[in-house]
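Starting off, we have a lone chain in the form predicted alone, written out as C-alpha cells.
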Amino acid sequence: MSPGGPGLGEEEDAMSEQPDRRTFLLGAAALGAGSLHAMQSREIRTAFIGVGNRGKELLRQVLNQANAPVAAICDTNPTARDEAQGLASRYSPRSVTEWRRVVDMKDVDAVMIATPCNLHAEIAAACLDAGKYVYCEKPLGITAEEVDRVVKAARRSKAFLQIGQQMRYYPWLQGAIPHIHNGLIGKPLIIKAQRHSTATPEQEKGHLPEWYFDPKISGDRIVENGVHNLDVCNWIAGSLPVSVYGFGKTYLPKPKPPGEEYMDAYSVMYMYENEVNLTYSEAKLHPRALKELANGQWYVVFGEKGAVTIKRGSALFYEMSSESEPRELLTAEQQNAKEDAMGDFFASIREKKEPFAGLRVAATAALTTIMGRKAIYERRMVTWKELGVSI
C-alpha cells in the first residue's frame, strides 16, 4: 500500500494470489513449440500506474511474463516508487509522479492501473483513447458515470481493458461454474452467498490506507471490495440484473465517530433478467471464534434438480432426489490451481482476442455494485435502467 501519497495509491485487496502460469503454459501448448515462441517474443512494453501493495503485486507477477519490459513507474509516494524501481531495476524504468504523463508515453503498449478506486475510470478511459492496452483493478469505476465514460473509451478504441476481477480466473471458479451453465441442476433459482470475516474495524484501519474507508474515494465497501463475489454471483446467474433492494450501515464501533460512513455490514438482494433471485451479505465485524458457522465466503446455487455448494477449492453437487453423499465436481488440478490473470492479459493482446475479464465483465461488476449502494442509500428499490448505462 501506499501510505500518506496523496493521490495515488494502492488498491487493497485481500483476494489477491501468488501467480502461477502453468495453466496458461499448459492451454498454450497445444499451439506447438514454434507457435508459441512467436507469440511470446513480441514485445509489450508496460507501465504501472500506482505501485502500492496491489500495484507492487501486478508488477511482480508481469517481472515473470516473457517479453513485457518495465517502461515506466508512476506515483505520487517516492517510497512506493522508489521500491518498485527497485523491483524493476533490470529495465530502468522511467519514475513519474504524473499519470498523464505515462499516457503520452509513446513507447508504452500496455498500463497496469491500481490507484485509489475514485481514479480508475478517468485514467482507464485516457489510456483508451491513447490506443493502449489496460490491466485495470477493480472496480471500473464508484459512479455509474465513470462506468459509462470508459464504456464509451472502449468502444472507440483499437485496443482493450481487462479488469482486475481476479476471481474469473480461480480453477475452482472455472472448474465448478460451466457445470451450473451445462444444466447440472437444471435451471437455477436461487443464489445465496456471504463473504463474512473477524477483522473489527479497529484492526482494519489498522493495514489499510486512509482513502479506502471514505466513500467518495472507495465507493464504500459494497463497491471496493464486494464487486469481487457480486461479479460471481454474475457469472453464476449468467445473467444481468434488473432490480435490486438492500440495508447496510456502520454498526461499530458506538457511538459513531464524525466522518464514519463505510459500512462494515450490509445485505442485498438481487433479482436477474433470467428470474434467478440472489441473496448476498458482507460483514467484517464477527468474534474470531464463530467460524464453522458464520465466517468465510461461499456460494449455495440452488436449482430445478439439485443444488451446487461452491467454496474455495471445493464444488459439491447435491442432488435433489438423493440423501447420499454429494459429489465432488472439481479435479484436484482444479482445487490446487493458483490464477493467471495476467497470462491471458498478455496472450490476449499477443492473440488480438478479448480477455475473459473483459469490458462487459468489468462493467456489469461495477454497476451491479453501484447500484446496490444506491439502494442502501436511498432505502429503497433500484433498477438497472436507472443507472442509464449501455453495456
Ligand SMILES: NC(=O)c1ccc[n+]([C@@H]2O[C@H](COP(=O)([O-])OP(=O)(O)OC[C@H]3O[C@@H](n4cnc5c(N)ncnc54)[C@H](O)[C@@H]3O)[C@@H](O)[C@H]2O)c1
The other form holds:
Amino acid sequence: MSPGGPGLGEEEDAMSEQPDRRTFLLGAAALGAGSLHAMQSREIRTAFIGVGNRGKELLRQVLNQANAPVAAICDTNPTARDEAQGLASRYSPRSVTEWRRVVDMKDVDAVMIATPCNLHAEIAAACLDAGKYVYCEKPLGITAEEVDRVVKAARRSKAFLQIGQQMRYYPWLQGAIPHIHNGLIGKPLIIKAQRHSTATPEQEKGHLPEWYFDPKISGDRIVENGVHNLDVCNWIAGSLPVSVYGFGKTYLPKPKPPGEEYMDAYSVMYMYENEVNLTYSEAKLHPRALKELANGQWYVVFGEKGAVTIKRGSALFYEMSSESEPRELLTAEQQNAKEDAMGDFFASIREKKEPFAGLRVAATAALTTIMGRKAIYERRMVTWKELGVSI
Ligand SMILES: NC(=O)c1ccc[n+]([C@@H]2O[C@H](COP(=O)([O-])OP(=O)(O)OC[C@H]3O[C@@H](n4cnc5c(N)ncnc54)[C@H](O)[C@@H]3O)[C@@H](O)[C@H]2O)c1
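Given the form predicted alone above, I would also like to look at the protein as it appears in the form predicted together with this ligand.
Time for the whole complex; same chain goes first.
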C-alpha cells in the first residue's frame, strides 16, 4: 500500500466529536472504588461562556462528569442560552449575557469557553486572573499578542488552562507517537500531513456559523481548524517550528485574496529546531473519487530506518528497504477507544497536576498556525522568533 493509497485517510469533522463516555467508564473501571471516590469527591462548580454548537457539546461532556454541577450559562444569544439551560436543567444554572459576570461569580471554580475565536484570549486571561480553571476551545488566540496575554495570565494564576485540542487525547495518537519518539524509525526526518475534505466550500458555508468566514473573528482556516493537525505534527516532531513558508486563499466560488475570507485551501512547509521538515495541506477541494491521494486526515513520518503512516485507528510501520507487509503498531484498545479530554480536565484539578493539553501545547499550537498564516498572507518566510512570544 502506498502512503497516499486507498485507506490511508479518512474524512472527519472535529465538530462532530461526541462525548466520551466509554473511555471514562473504562478508566473508572481500572481505578479501585476507593480511589475513584477520592478522585471524584471534590465538587467542581462549572460555568459555560458561549454555548453554540461546540459549547453545548462541552456541556454534554461535563454533564457526564461526576460532581461537576453547572452554576451558570452565558451567551449573548438567548436561544443558545435557553437550549443549554434545558440541557443542564437538573442544576438550574443562572443565565447571563455578559461574560464578565461569570468571572466575578464566587461559586464558580471552572469555566468552559467556546465563543468565536477572537474572544478566547481576553476571556481566558480574565478567568485565570480570577483564579478559575479554564477549559478553552482552540485556538488559544488568533494573534501572537493574544497568546502572550494568556501565557502571562496563566503564569501568575493559581489555576491552569486546558486547551480544547482533544486530538492530544486520541488513544491511537497516544499509541502511535511514542514509537516514533522511542526510535522505531531512527531519527524522524520528514513529516507529510494532510486534512482534505470532499465537502465543497458551498456545502461548508451551509453548516458553519457565519463568523468562521471572517478571518478577524476566526483567525482563518489555518488558525481555527489547522491548529488541531499542526499541533499533532508538533507533537510528532517533538520540537518547535523555526520557520514556515506557505500559500493559500479562497479559490471558490469567487477567488478572494488571503485575509479576506476563510481560505478553502492552503499548503505550508515548516522547518523545526531539530531539522524535521513538515509539509501540510488542508483543502476543501478533494474529489470523492480521487483515491490515489486519500482524503481525510493523515500523517506520514519518514525516518532513517523506515516510515510510519498514522490515521484514525491505525499506525503502520514500513521498514526501510524491506518488501514485507507493514506492521500495525496499535493494540486493539488503542485502535478503538475514544478520548477523554474532559476527564483529564477534572482529574487534573482534583489531583493538582498539569493537564496533558495544557498551556504549552495551547500556546505552541496557536503560534505555529499564526506564523503559518503570516507566511501565507505576506508571501514570505516567517520565523518563530518574529512572533516575540516566550513560552
Ligand atoms: N475542539 C473542536 O473539535 C471544536 C469543534 C468545533 C468548534 N470549536 C471551537 O469552538 C468555538 C465555538 O465554535 P462553534 O462552532 O460552537 O460556534 P457557534 O457560533 O455555534 O457558538 C459560539 C457561541 O458564542 C456566543 N457568543 C458570541 N459572542 C459572545 C460573547 N461576547 N459572550 C458570550 N457568548 C458569546 C454565540 O452567541 C454562540 O452561541 C470556536 O472557537 C471553534 O473554533 C472546536
